[in-house]
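Consider the single chain below, provided in structure tokens and representing the form predicted on its own.
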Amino acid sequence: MLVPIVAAAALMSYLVWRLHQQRSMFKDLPGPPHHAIWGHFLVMREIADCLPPDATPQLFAHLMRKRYGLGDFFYLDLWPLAPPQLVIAHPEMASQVTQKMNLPKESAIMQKWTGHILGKKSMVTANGHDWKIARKSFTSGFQPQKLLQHVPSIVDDALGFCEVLKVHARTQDVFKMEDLSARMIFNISARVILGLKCNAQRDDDEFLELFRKQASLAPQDFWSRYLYDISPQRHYQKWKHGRALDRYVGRIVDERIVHVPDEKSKYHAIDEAIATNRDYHSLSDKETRDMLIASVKTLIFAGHDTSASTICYIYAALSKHPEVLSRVREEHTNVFGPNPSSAPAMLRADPKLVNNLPYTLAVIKEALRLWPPTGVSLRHGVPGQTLKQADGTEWPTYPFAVLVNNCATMRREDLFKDPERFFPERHLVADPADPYFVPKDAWRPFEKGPRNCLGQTLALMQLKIALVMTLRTFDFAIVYENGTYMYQTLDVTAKPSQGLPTRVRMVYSI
């Protein structure tokens, strides 16, 4: 009887000591009101109560800054459910973390969120040698000149998207735009990266469904990202679907290794990666093969997931800003002529035309500023590496998880005039004296530094082509009912609520 009592007392004493130690860490650190017992849980609850239950937590830092008048960075104490955090919300501070120090990724936490989908060697979570090898392997396949070769096939997939939209235009039904756009972008990603022709727009594609089964098992709210999943069934499902996904991708990788394309046809990203590793490693090596599989999964899943959401945000914004839509359509007419049906042939003949759309690019950039699908870059502090203010004051990065919250940065009033306004013109301003000029490094949806998004050129290219193919042919009406509205939900990345219910109307026959 005495042993359990002593054990319980010892445990209680340890927890009290640990709590005191943890809460004391934040005594002299900048942040919102801190409670000696609850840390910042009460603050997080207040912020969460301002948002729908399924809203993405990347908005929390922005709302917290406004409510409590916080500065360029602040610390959060969420122990025991989350590690101590340093939140960055300023481009100069962010550049210290991502470019100057290039702090390592917070791999353990990120593996909890996406490990079952992307794998342990994913280039978004790996550090050191593993990351360098993965990044180097796929960099050449995503160079702009390489990607221009894929414009004709991207046009084909965009036209397939138009065919599906025409069906919805005839029936005048309400559909989920996020699902539709994700299917198109998945086709593009699979073709560019693997040379694989999927049929996701017209049918249930096995490859896409494998990804979706895994994504459905990801945490759907803020706290479940940090809590351990106690469901044996969910762990089994993650293992089962993950194994099937690895087998699917592994089979394709093995086929590409055996059947080496000639130099002329070697323009898919996987072929470039295999060629790079053929020079330095044995391709039969399990470690190299696992890296290739994880990288392919990362590039296809992250690429299609984020770009699909961005298309939705653009259509939603243009439906509310007809003056912007009119100017985009005017640019498309100036580049491709008055007949929208001529654009596909012109792009196939001269892929570089995709680079002659500055206002369309500005619209994309403004949508990414207001609704970034991934608005947080998660790093881990390092002993001796400090955050430096302009006055020379230094603040610790260790032992904190460092959240570079670009969502909060890109809504700052001192960086973006009228930050809540959808105003693409700001991205065309070149004069620093203009109030709408975007400061250096302030726009960062693809992050900055060595670990910026490898697929950003492809993302912008496919978005521009999709808009060229659709904006002069269709009108998009966003159809939320019963008092609901568009906001960003947490579904692996930040997606539009309810999948963006949409109705389309044809304005030009193609």
Second form
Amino acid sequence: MLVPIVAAAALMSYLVWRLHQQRSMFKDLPGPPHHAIWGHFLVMREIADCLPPDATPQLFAHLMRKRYGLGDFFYLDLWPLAPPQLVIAHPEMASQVTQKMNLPKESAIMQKWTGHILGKKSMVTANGHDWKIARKSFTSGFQPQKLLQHVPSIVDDALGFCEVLKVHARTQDVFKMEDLSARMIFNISARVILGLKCNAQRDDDEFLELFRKQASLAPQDFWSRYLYDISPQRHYQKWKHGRALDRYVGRIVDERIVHVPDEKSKYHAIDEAIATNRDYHSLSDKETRDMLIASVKTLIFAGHDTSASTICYIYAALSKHPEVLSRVREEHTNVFGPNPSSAPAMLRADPKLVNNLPYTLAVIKEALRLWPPTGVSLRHGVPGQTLKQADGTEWPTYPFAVLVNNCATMRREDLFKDPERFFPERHLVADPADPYFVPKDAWRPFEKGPRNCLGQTLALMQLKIALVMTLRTFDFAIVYENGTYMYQTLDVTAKPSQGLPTRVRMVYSI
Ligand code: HEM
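Take the protein just shown as the form predicted on its own and give its structure as the form predicted together with protoporphyrin IX containing FE.
Starting with the chain above, the whole complex follows.
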């Protein structure tokens, strides 16, 4: 009887000591009101209560800054459920973390969210050698010049999307735009990256289904992202679907290794990566094959998920801002002529036309500012690496998880005048004296530095093409009912709530 009592007392003493040690770490650090026992849990609960339960936590930092008048950075004590955190909400400080120090990714935590989908050595979560090899292998396939050659096939996939929209326009039903746009972008990604023609837009495509099964097993709320998943059944499902996905992608990779396109001009991103590794490594090497498989999964998943939500945010914003819609339509008429059905042929003949759409680009940028699909870069502090303020004060990055919260930065009033307003014109202002001028490094939905988004040129290109193909042909009505509205939910990345219920009407017959 005595042994369990002593053991329980020892455990209690240890926990009290740990709690004290952990909470005192925050004594002199800037942050919201701190509780000696609860740390910042009470603050977190207060902020979470302002939002729907399934809202993405990437907005928390913005709301916290506003409510407690916090500065450019602050610390959060969420032990024992989450690691101690340093939150950054300022462009210059974000640059220190992502460019100057280039702090390593917080791989262990990120893998809890995405490891079963993308693999342990995914380019997004890996550090050091594993990251370098993957990034180097795929960089050339995403050069702007190389991507222009894919414009005709992107146009074809966007036309397929229009065909499906036409059916919805005829039936006047309400459908989930996020699902439809994800299917289009999935087709585009598979073609551009792998030279693979999928039919995700109309059928239940096996490749897309495998991804979706894995994504549905990702943590769906804030805390479960940090907690260990105790369900053996879910572990089994992750393992089973993961193996099926790896086999599927492995077959595609093996096929491309054997059947290299005859001309370099026909290379897709996977062919560029294989060519790079043919020069430096043996392609039969398991490590190289695993890297190719993990990278393909990462590129397809990271690419289609984020761009699909962005299209939704743009349609939602345009449905509320007819003046912006008129201006963007006018730009499309100026570039492609009055007949919307001329645009596909013109783009196929001259892919560079996609670079002549400054206002369309400004619309995309404004949607990404207000609703970034991945608004936080999660890094790990390093001993000796400190955050420096303009007055020379230094603040520790270690032992904290460092959250570069671009979502909060891009809603700052001192950086973006009228931050809650959807105002694409701000991205066209060149005069620094203009109050709407966007300061250097303040717009960062693709992050900056060596770990910035590899696919940003492709993302912007496919978004512009999708908008050219749809905006003059359809009117989009966003139909939330019973007092619901659009916000960003947490579903691996941030997605529009309820998949963005939409009804379309054809305004031009194609
Ligand atoms: C609107 C669309 C997109 C947005 C907003 C976006 C945003 C981002 C952000 C913020 C990061 C940094 C993440 C972090 O620091 O943890 C990132 C990384 C990455 N993105 Fe994107 N992305 C988009 C589309 C794409 C596309 C189309 C692809 C490829 C097909 C892609 C591939 C990647 C890859 C491979 C990385 C990891 C890069 C590295 O760590 O070296 N993304 N993206």
